[in-house]
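Given as structure tokens, the chain that follows is alone and in the form predicted on its own.
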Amino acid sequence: MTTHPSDDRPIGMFDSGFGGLTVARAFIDLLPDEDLVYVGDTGRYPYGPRSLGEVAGYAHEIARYLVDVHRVKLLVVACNTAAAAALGSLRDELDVPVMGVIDPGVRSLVRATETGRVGVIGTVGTVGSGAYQRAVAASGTPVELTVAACPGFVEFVEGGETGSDQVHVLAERLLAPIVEAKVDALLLGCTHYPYLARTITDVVGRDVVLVSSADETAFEALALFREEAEAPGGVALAPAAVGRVGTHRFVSSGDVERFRDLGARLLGPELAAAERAPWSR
């Protein structure tokens, strides 16, 4: 009988705030044996308007906390802006595998299109970095890409306001280039944006497939665990012991009570408690 190695150390994950909870939800559902530590950097959100250098500094601080304090076996950068700013440097610095949400999302996007006209929406920082444009080009799939920045979307989600008339008016203005390009698949290039999916669909049309990177990223992690494959960084990953019940810890650098209350509405009952990040002001 072959015994496969197991590793019960947690998976670490972080985002500027609540958006990465879409990724956390996918990991919790798909990998129930795994422990998870999630950091929402709500004390310094939003990342989108900040310089990539500033965001990279935050990303490295949080990554070191997850690796040094929580001893995570895998780091998931569940924030598109942080992935655009620091994914490469995090992989160079850390001795654990580091996954982002950009490449998994692009792979799902190019599979979803039938017309070859695709779109990506994201924060100003993510769009300005060119990360998605490079990832689509690197996929080798001949598609016509339209990209649009959507400043303000994150703030509506972080404020718990996802279906108001104001966000609809903003979406009509910001998504106009996507509508004009007649895309048939649209990648939500910020992990906050799935919470605005209904509004986005109302604006772009129900024939447009909305692609979220959350599920695709979780499936990629599952494949790595099942195959005991080498993760980014050349490190082999081992899953938690089969049959154990994973635990989930949530850390916030901002208002912990608000993070717990709004986060529980967005994620579910798993976010019953939240801890304060050591760098909180």
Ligand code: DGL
The other form holds:
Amino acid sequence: MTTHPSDDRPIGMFDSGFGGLTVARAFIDLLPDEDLVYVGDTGRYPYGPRSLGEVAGYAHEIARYLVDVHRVKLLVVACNTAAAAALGSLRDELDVPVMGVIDPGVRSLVRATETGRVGVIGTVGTVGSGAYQRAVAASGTPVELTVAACPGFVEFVEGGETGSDQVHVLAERLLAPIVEAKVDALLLGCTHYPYLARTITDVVGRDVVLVSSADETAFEALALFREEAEAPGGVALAPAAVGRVGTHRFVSSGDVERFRDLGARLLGPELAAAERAPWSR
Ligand code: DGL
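Moving on from the form predicted on its own, kindly provide the form predicted in complex with this ligand as a structure.
All chains and molecules follow, beginning with the one already shown.
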């Protein structure tokens, strides 16, 4: 009988706040044996309007904390803005594999379209960075891409307000270029946006397939563990021992009680407690 190596160290994941919980949900469901440590940097959110340099600084600080304190074996940047700002430099600096959400999202997007007219929405930082435009071009799929920044969406999610009239009015204004371009697939290029899926669908119409990078990113991690894909940086990665039950820890740099309460509403019962991040003010 062949025995495969196993590694029970946790997976580390972070976002500016609650958005990355969409990615955490997919990881918990698809990789139930794995431990997870999630950081929501709610004390410094939103990342979207900040300069890419500032966001990169935060991303490196959180990554070092996850690697040095929690000894994570894989880092998932569950935030498009942070991935646009720092994925490359994190891969250069860290000696664990680092995954982002941009390439997995683009792979789903180009698979989902039939007409070849696709859209991506994200924060001002992500859209302005050109990361999606480059990733779509690098996919080699000849699609017509329309991108739109949606300032304000993240603030509604962080406020726990996902279906109000106000968010609907804002969505109608911000999504007008997407509706006009008649896309048939729209990538939610910010991990907060799946929480606004109902409002977004009401505005763009039910014929438009909404693509979220959460599932695709979790499937990519599964492929890494099964050695079906090469880990970024070529660093070896092993899954947790078969049959164990993963534990889930949540860390917030803002109000931890609010993180626990709203987080549990958004993610589910796994978020029963939250801890304070060491850099919290
Ligand atoms: N959820 C993050 C993203 O995917 C960013 C939200 C923000 O802090 O602006 O871009």
